[in-house]
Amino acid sequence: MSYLRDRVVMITGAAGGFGALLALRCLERGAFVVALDLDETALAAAIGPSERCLMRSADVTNISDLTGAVAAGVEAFGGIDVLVNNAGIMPLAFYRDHAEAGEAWARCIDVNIKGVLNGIIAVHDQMISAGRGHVVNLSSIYGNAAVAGSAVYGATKAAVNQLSESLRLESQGKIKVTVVKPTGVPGTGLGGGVINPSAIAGILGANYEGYMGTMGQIAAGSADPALVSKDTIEYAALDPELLVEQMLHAMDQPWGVVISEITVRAANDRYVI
């Protein structure tokens, strides 16, 4: 059985990586999804025609776009009972980059900060109502300790994980609290975001040189069978799709039971925190 059968799961950035593939697999398990977007074309590219599925065109640092959201899967489904802050961008730099990173510093602490926020604010009333829900906010192992090149990036999911623990503290027994912090997962688009890709270098240490080394040789098919085996110790980069599946392990528990922080790496991934 899946405890996620008929739950309702709103997810922002649904259109892609993550996002695009949780509400796929929630679908899979019987719940019904709102799914949020700044492109709805895409996101019904993405997720394809559901009556399950609820789909909408969403800016998350918007507040009226989330309460609008609220609303509908309400009027649709009946409730959110989970909510998953999924929408974040990666906009990596050193600060001797500020002229070419400014703007999309500004972006990132808008999408990764306000629009983390204002999806609580606008699920937090109706799931209190409620007597119940679920909150699943994507931070990152940035958020752990301050490295260079992602000073703004790092903040941001530092400030996440402050957002979810002021959160669990002040709803426990009426909202659960997740907190997801992925590694570095290659597939999911995240890393179009990075200004200056020699940022990347922080949070690897010595091990960047061979890092970047064997990224390359797996775009192009030319890695060592190990690397690339999920089944094997060498596995050196993680599918998106075994983040989702423990994403989804931590979601599809029963209402008594909190999975509260998960981190999921693949066994020789070679980052420093």
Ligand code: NAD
Given for the second form:
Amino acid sequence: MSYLRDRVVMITGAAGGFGALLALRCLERGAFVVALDLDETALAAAIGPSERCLMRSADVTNISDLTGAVAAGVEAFGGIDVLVNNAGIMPLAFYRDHAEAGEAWARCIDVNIKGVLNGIIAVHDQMISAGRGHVVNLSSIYGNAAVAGSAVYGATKAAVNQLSESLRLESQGKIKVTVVKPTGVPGTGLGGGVINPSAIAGILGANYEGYMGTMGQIAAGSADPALVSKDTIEYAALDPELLVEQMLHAMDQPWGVVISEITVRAANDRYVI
Ligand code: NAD
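Show the other one: the form predicted together with the named molecule, since we just had the form predicted on its own.
Below is the entire complex, every chain and molecule, led by the chain shown above.
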């Protein structure tokens, strides 16, 4: 028995990473899915054909793409019960990298902050008139505190926390709000947006050298098996499936129960925030 059965879940950034996995797992649990990403072909490749899934190209920075997707979801499945504001980019860089990073930072603010706001606006009235809804926002541990190398990305995720909490306060009793704060989860496409790889050091502090060594070994397939087994306390880097499993747990609840915030870690992760 899944509470997600027949709920309609709209997911932004669903062509890769967490979003694609989440779309597939929601379909497995009997949900209807409205899957959105920049590229419709990539969505089809990631999710495959399903009568219960509507796939549309939508740029979250464009509010009309999102209102259009909500209207299509209402027409196809009767309404949007759950919105997952998942699309995000991570152009880590130091302030001194501004010449190279400036454009990506502006885009990051648009996607990570305005994209989440646009998603909330697009579903808000429909959820309020339906009398219930659930908004799940992807934040990050980078939003917990300022560290060198992630001024803009961290600020966008701190903003997501604020947007989420305000929504909870304003719509209490009508819209459930869940904030997801993953740690570093390798194996998605997010790292592709990093401008200066040295900037990831901020989240690791003094653990940087050890972390890079471990990640290098994992990538080369030469790591101690304990580091890559979730059944050991040495488990070092979370598999995206495990993060998505916990997101599903937060989403697969009766309407009256809210898991308002989750952080999921590998027991032996090396992050300082
Ligand atoms: P990812 O790059 O694998 O997936 C992000 C998806 O968003 C991609 O399919 C991309 O095409 C899409 N996207 C980007 N810009 C878009 C836009 N303007 N409109 C619509 N879609 C857009 O990354 P991921 O790791 O799966 O990240 C998903 C979310 O989780 C992001 O918000 C990210 O900040 C957050 N997060 C990830 C990690 C991690 O370690 N992977 C950690 C903390 C938070």
